[in-house]
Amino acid sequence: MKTLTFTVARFDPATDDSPHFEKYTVEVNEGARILHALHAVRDAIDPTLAYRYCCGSGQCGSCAVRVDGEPVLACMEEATEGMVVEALNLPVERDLMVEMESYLSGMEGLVPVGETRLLTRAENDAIRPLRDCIECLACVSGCPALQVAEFSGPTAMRQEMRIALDPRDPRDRVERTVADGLFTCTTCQRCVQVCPKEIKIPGKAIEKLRELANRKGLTLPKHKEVALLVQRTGRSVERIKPTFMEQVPDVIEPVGEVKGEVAFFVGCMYNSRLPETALDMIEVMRRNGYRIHIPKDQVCCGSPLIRTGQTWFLDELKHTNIRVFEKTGCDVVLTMCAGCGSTLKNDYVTPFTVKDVNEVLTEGGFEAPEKLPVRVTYHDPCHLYRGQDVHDPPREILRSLVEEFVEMPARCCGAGGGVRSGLPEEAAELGRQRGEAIEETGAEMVVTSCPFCEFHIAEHTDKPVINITTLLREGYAEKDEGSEEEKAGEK
């Protein structure tokens, strides 16, 4: 047994105005989960503290909460000291429990038409991804969208692909996926992150739809323009300057002895908009000892068009990027865009490994930088840390880097999955919410490693959002000049 003290919000609507934390003690089993701790409370302590649970086993979904801001399934989540367990972001009904009824009744369900049959294999696997749902809605409580526009949510998606994809059930539902806000959503797998069951909602339910949605013309007008710019010039955005690729020659020598090499996959975003960033990243490379290959014909990975359902001429892309990258013989191909990135790894097969800049600088090692007498905070953008896992790279660099880290939430900045070209008000008002995440840490600057994350931010803060590698530069410049003053003390 040990001895376990976590804080619960209380809330009944009849006589509170607002949730208030309640703090408890109780005595349970080493290993014991959140449903057990709170069975303590109910037991032993408050018989009045209400929450729903049903499988015990996390089969039923009945048991979603949030602890420490993320929601989890109590059943299966482990108890720890000092946890805050509070209501899944729904309307309460009382204490943990949430009023899910009218959501999930808005769902429809399978209807088929005729002749009723067993579904084929190949069908079958289809669908195999989407019905593990156990409707828990942790992904509609986690969902950034659900809170600044009108979405019928991730769940509701999920459903709607699943009966989509049902050939016993013939009804169209695109039009009514359009209507309930299908490029609301974007794209940031707060979704998979959150759910039990890991479905991969943004990939097999969101975009699959919105491909559905092309195939009718009733992907957005601006999302249009994009593929149309992509097809016509190989990029998703127009050349306004000298770009990256014209600046540099096919491969860059490192300072010093080669200690890897690596080919660069540029992205359109830093090719052509934020070449002086990509730069920066070339000299910080070059520094640690990396020989650089950049393929000049290398064209737009295709993320733009995944994410928002226009994939008719995807395979051109992929197949021109994976043979010119094959052709400088790097076993690993560098990228600093996290949209590039996260589209490479997966949605592409490819013959090399796919790794961010943050990875490639701390798992080779990186020369140490002076520190900045400077207060930072980071901005996780979700195709980096969702869509690839990398977390605690850039804040390896930033510790060495900064006299001063402080965490920010993890959180959509509302520049992802079309939306802030598509639907420009949903994007700036998720941008005004990270603008005041961004206030509260504190900092004198914002640091981030994805293009499309710099350029919105930088719309709703008055903090400089600066890239990771343009900082370490800094840093390695201010660690020269130290040098250079103590050589001419010296003399």
Contents of the next structure:
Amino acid sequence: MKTLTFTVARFDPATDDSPHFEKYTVEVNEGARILHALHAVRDAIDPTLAYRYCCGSGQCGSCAVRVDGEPVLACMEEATEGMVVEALNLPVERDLMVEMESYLSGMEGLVPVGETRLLTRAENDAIRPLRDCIECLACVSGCPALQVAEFSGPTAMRQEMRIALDPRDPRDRVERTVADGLFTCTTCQRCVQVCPKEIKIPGKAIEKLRELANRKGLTLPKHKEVALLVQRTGRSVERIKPTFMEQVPDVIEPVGEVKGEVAFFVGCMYNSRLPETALDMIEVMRRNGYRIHIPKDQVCCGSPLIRTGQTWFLDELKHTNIRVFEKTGCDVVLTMCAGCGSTLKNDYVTPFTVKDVNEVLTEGGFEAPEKLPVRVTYHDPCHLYRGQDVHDPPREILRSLVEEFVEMPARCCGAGGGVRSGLPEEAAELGRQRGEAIEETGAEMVVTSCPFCEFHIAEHTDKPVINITTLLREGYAEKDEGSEEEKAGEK
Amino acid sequence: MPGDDVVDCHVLVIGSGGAGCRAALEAQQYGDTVLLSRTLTGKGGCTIMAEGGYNAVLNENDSCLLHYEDTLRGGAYLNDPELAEVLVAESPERFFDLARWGSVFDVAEDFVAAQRPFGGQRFNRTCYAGDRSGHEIMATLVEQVRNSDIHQIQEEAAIELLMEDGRAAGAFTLDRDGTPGVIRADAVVIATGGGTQIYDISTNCAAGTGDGFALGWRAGGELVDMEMIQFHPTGAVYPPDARGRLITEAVRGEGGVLKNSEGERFMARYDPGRMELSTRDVVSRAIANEILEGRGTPHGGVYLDVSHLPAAQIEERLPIMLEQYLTFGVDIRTEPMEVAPTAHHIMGGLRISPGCQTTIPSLFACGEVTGGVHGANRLGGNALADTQVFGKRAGEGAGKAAVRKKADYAARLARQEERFARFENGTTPPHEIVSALKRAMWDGAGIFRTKEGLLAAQAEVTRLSALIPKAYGQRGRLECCTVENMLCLSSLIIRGALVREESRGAHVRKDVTQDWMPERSPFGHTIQKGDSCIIEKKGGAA
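Having displayed the form predicted on its own, please output the structure of the form predicted together with the partner chain.
The next block holds the full complex; its first chain is the one shown before.
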């Protein structure tokens, strides 16, 4: 047995306007789950503590709660000292119990009007990954789009795709899913992150439903424009000024000896909108000993097409990019755009390894910069953090780079999934929420590592938004200045 | 006139697990049906936790006769033959009902169900959806319940049947705030599942408290073979709070082997022919014996090992096992699990006809709350089939019940109010009664039994029954009712076990020597009704 102290959000609808926090100290077994800690409170301290549970083995989906802000199943996650347990982000009925009935009863069920038969292997393989849902509503609690837009939510969309894939229910419900907010999803992957069964709803349901919508001509007009642009130019962004690739040679040599060699997948945003940022990244890589190949015939990775369900010429883009990068002979393809990196890693099968610049720098070791005297916070780009599981590397860089680094919760800024172009009001609302979160940290500056986030967040905060490699370059400049002063002083 | 707290319907189905949902879907074809669930619909009950699979004769090289013989042999010939016959005959049709409603069971090839070997069966007839087969069934049924006009009453429990002239006419309920209600019906289906939460180590969900056995017994129904408790051979042993959690038989079906602390595949000494895929009663006793004789693991179990299987097979066929063990820091692709027997299933229960009619008019029952289908030991994969086959039959039987004048309940409701008043002045926190009960049942009425041990358990149950569970506010009423049900179920099990002076199937009396094999047993069912408990003598006469 061990002693555990933790906090629970309590709420009694008869007496409380909003939940309040109570701290409890209980005796629990080694390895006790959150559920057992709650049982201990109920049995030893307060028999009125209300929470749902049943199977105790992660199968019934009754006991989802938020622990330190993250939705989890109470029966599966280990209880930890100091944890804060709250109800899901849904209407609270009492203590940790939320109203689930109305959401669950609204989920569409399969209507058996087709023939009765078992599935083919292919059908089975397609549907099965969408079938593991235990309806715990963790995804509904976590979804940012659902907070600001008319959206039936991640698991409702999962269920729609499950029906769409099933030959036993031939109904066509695509228009319905569009009405239910199919295009409001930013593909931030928060639902995957919080799902106890790790169901890949954006990739396996949302984007696939958007493909079905595309076939029925229901793609949003702004998204269609982007697809036509890519088809016409190979790029998802129009040229309005000299591009990055127009300014650099095919191969860039490092400062000093060659420590590593990479091929750079530039991405449309850095090439055409933010070439200066890409040049900052190049300087950082050069300084750290990398020879960088930049094949000029690379094209859009296809992310804007995949996210919006317009995949009819995706394979051509993939073939081009794979062929072009294979030709460089590099084992590692470098990305600095979170969206491109996530796409190359998850939607491509590549004969080379794809790495984000944060990974390359921290794995290979990077020269320490001068610590800048600023308080910064970091915005996790969804497609870097959840799309590529890159969480620690940018933090490692920042800790060596600034005097004070403060965390803020990782939430979508609203720029992804075609929402910024397709549904700008929703994107703006999510952006405003990010702006508030930034304000709360008291940081003077926001660092991130994604062109979409940089662009979008900048519109919703009065703090400077800066790419991590740009800041790193500043750190090096500061260092060089310092050492020159030193030299001058010596003279 | 009925008030706000009264709901009238044609059929009341109590319990929203596999059997209850199936019964409600059937009953709704005949008239307004209420599906009463102590949890959110479909989230309670043990069906959703069932992992291994669903037995059905689907292959032309298999036969219903073979399935029937396996079921009877597994059940130590205590099964009601008619019920077993219905089970095997209708299981395939019910499997295809699920397919019609959109179930996603694994297929071996296009349009052909995948089937795996399970213990005690001579053919690979266990259909599955990975190791979340029960979840697949519940997902399928719940979709259909939501599509239907079934009136779902959720997070409200039946605390007593409403009886009128000896017939079941509905139920008294408590919602989660402790507010009493009445549901009146022309027929009632009890589908409340099992109750091995009365044991210290159990696979059951929190709702496995045996409410339906108690409801039926208090209403004067007959119960059979209540002593027959299946201890599943493989429950988790560590960490302490995960004790008893089910490790699916599919682990052995996929090729998992059992070893003791000396590395010996000990099943060779207990059942060399069937080894790990012997029936559950045999494997459980073998494991319990290895542990008793000092060949157990550090945490008091034996090893169950799949690390010799390809990792991909484990990932595809046993994903939940893999996930659950990884949560506790064990990678079953490379390390063995530690397992020990755990109370799993109650074979005994309300006595039913093949039409699921109990011995009380207008009262039907289906699923684990019934007795007779599985005899003295249930085959893995037969429980999910049971829920669908008898769920449909119970729903149909209840649906066809005649429409009657709704019962007058006022006087009986007053008796429930007296019960609540007693709880409010209770003496003991409910959880204290329950934890003492669980220990007493595990120690005295567990895998190995003696008259002396059973009497000690009975004395403890009697002592605990004299305590009054304390309700902390109105919301605490239901828990007190549940404690009473658990005590009632425990008494029924102990009485049955005392009366059955033989070892048979899952019931082992170490203090009785016998010279007969199960098929030659001079005994039939134990039958309990009210305070009477008798055992049938061969030839049917009691």
